[in-house]
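We begin with a single chain expressed as structure tokens, specifically the form predicted on its own.
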Amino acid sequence: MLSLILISIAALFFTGIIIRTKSIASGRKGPGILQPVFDVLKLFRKGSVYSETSGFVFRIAPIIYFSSVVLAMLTVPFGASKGFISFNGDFIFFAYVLALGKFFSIIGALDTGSSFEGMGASREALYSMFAEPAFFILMGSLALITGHTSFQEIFSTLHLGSSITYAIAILASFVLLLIAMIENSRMPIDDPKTHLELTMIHEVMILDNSGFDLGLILSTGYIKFAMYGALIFNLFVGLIPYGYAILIFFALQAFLAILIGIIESFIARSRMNHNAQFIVVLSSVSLLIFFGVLLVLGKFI
């Protein structure tokens, strides 16, 4: 339960820090760090409006999308503390419960009958499909080097004692960070600020959502960022006292948010036909991690 509480607190600030960093980088004052939270609370107080062409799938999709991320968050450990849900192979459950939520968000967009939202749903499905192998190769490699298949046992058994293991952890952090940016439709894959239908991906999928439903979708994105940050934290923290671990956790979450803000401030959005190539590169990096694990275990011939 500790990880659930800490991720929830970090989610309140993560997106606000990104926006604040981008504002400073562009020479603007910008909104406060808690402005995204205030926006969501305002949406929660409003009712949702549904198109006559949409069906029940569109109505339930935001709730399932939000619930899937909360359920996945329950599997994330915090150092020696297990996640609320922990069992052998729980990282597979983590990936596919997120995929379930993504599936409902995609068919919810299709249920509106809008060709624009269908276009965004198609792109979202394609990019998620390309990112999935990178995650499984990464977690399979960590399971191989530790001999365990649950999040908590993998992270608590992972010892960083050589230059190769540190390289593996850094590359794993890179993969998880880019997966988080892809899952949350950030630069260079997608620009969350654009409202040009021909270039939008995630934003075009939620054009018909409003009020409480839109608040659920936005808050889900905030939680996903902090959740992947917690996975990166677990790669390095090991078994240290909780007092220090909590401080390091929030410091790392703030660092990742600032890093994402800097990346988005100084990198251009990729052309659509380059996005697939960019995402597939993550699988190549995961394969490097796999070969590094084989080298550490002395099985690389």
The other form holds:
Amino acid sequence: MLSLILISIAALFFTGIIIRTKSIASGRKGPGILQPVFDVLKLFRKGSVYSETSGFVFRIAPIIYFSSVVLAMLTVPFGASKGFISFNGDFIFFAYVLALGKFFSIIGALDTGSSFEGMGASREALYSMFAEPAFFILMGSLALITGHTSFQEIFSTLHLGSSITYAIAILASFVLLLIAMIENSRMPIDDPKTHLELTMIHEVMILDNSGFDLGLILSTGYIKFAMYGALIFNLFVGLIPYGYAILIFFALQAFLAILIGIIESFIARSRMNHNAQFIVVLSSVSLLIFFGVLLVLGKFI
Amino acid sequence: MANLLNLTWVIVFTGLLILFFVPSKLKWFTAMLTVVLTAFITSTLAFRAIMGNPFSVVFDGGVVAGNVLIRIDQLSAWFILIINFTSITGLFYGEGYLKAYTSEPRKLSLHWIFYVIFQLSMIWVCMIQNGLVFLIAWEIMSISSMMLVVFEGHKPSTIKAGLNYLVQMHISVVLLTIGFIWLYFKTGSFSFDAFSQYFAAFNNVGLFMIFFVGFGLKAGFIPLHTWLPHAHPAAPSHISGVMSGVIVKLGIYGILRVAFNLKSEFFVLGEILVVVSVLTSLFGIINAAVHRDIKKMLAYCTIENIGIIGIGIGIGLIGVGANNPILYFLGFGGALLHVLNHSLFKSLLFFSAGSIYQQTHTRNMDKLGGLMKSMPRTALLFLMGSVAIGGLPPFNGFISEFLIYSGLIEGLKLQSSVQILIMLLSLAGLSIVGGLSILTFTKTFGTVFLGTERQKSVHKPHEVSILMLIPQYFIVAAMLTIAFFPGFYIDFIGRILTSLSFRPLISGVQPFGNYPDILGNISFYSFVLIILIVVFALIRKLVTARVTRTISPTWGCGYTVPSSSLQYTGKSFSKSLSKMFNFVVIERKQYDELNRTEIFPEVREYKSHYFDFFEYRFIKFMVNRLIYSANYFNFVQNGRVQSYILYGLVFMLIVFLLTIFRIVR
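Instead of the form predicted on its own shown above, give the structure for the form predicted together with its partner chain, please.
Below: every chain and molecule of the assembly, starting with the one above.
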């Protein structure tokens, strides 16, 4: 339960910090850190416009998208403290629940009958598909090294001893960070600040969403960031006492947000047809982790 | 009990006789009675078998076959129950689907007669434990299903697909025959009990591989799958549903039946199976993602699911080899549950695709669109099928895929690093398959049901008859029971798996370990998901109760004359994927290049087709070579009776000489 509260709090400021970092990097002062939350709160109270083409699917999609991420968030532990959901193989459940949300957000976009939204939906489906194996290979390697198969057990028994394990943990956080970037349609893959519909992925999918639905979709993005941040935190937490761990948690989340802000400020979005290659590289980094694990276990031939 | 079994024969033959004579309105009713009665009787036997009373009876098969053992053990029972459920739903759906053909009694009686034979032959395939008689039942099943496929026999393409199916099934029969004869020569018996005798004494790999290829042709493992994408689109939808739901699974049944008798070489065979299956899955789903013919897409998706089932079987075999009971249960259990799951959601998808075809007369999804408004119930059913087949919670597909995933993860604890690598890569492969199936089904559902109509049709599509919907509701209900009460099914499968061979491995082991609890957890949290969705929907309703809601055209990004043909099509949706995998999916385009001098371009056509890699690159190639070399022997068949008589004489002379000189005795 602890993780639920902490992730929710982190979600409040995560995106704000990213935006603030980007503003400062580009020489502006930028909005307050809680501005994204205010935006969402304002959207919740606004009226909405629905496309006349759209039907039931378009209306239910944001809700399912949001619920799926909330449920996925419940599986994430906080160090030794279990998430609300914890069982052997819960990371499979985590990935598939997120996939359910994605399924609905894609068909929600297709429901408007807009060519742009179809384009975004197609790209979202393709790129998130490529990110899946990286996550599974990573979690499989961690399961292999710890001998456990649930998030909480994996993370609480993951002891960082030798130098190889540190390398593994750093590579793993790299993979998780990039998965978070892909899942949230951030820079190397997608540019949230782009102005041309043809070059967007996520933003173009939600062109027709407005009011409460848009608020839900935006807050889903905030939660997703904090959720992956929490996963990265779990890689390092080990058995640090809670008091320190909470501090480290927030420090790490802020650090990640600043890092993402800096990455976004100084890197251009890659060309659409290079995205797939980029994401496949991620899987090979995961494979590297796997071989590292084999090395640690002494099973490498 | 034997009387009950004989009763099914009697019922079916009287049913067939009556079917022949009754007017076309009553044909379906007679077939229905026959099928339901047969299903009832055999299901009772099957149910008793699973509960621990296997049923067996021995018929005298004369000199040739010897004693023919008929046995319903737990494995057969599982498949018989699946066959019966799918046949009955297919039958009820078929009545609605074939309403338009009431004026063609001949076609209808042929169709329903073969449907009845088809169901009975499938059940017998599961019961017969004697190689020779098994082949006869297998053959009847293949032929009757082929006759069902060519229902629209006036179309040349249908006949071609039917013949393709028939030829490939006979290659399968040849392999099975070789396998059984091999078995007979080594052990002196056609009975299935001879398998364990053989496997105990000789090398396991050869014979198993022969049966694997033979049954794999039916199941559709690559590169043996090429009949599926032709036969399924050609067949009427209820037949495609039943074929994809159960016929293909009988290939799996055969593989399991042989596999459960293996005595050694588990690692090699398991690894082969896992690797082939992962590749099958990937190949199937990549092709499914690019095809625009709904039923072809579903056929390729069947190949994908066969791959998933195969992964399960492979894990199970590796588990037996490693003496690891949990791997055995997760692998085989996942495979058996996925057999059931796939038979449910695939028949559901084929049925709803059939409803679309019936209303719009096209299978090309790029010509459809916006059907959600005219066929809301079919749309919802298709959506549920899509979510389930993608293996997403809260539906049943996730349960079996979770078992197989868990098997792969448990497999990471094995000793050999090669096996660990195979398990990990399969894990990655399976996750790509999951991601691609989301792409495939969002594409299909999106283009067919969402947006607006892409082509104005003369005949306005509307919701199909209630008779066609009810079987689909039943399937959804069955799917939900698996999703929310997996413990019941797992218990069933646990009984099946403990009753079969490999006794030393599993003696005193709790089937599935603590996985029933985990599956219970999953269903509970799936339920939580539904509650979350309801709660958030209510919150939205409360919060937005007072705000204004406006309905306006879709945002066109400044473009003011939107048209339905501007929508993203299924082709464009999967375009980037097909470009990425252009070494597997072969695309052929036909279009005229725009001429430099052509100032006013004329209307022109653009065609694009996807070809099956294996069919195009290997099978076509081999067949062409074969025809080429066979052409040299054309002179043999010259149409002159005289030469044929001469051939006969020469043959007799040879036989005569050979016997005289005692070369052949």
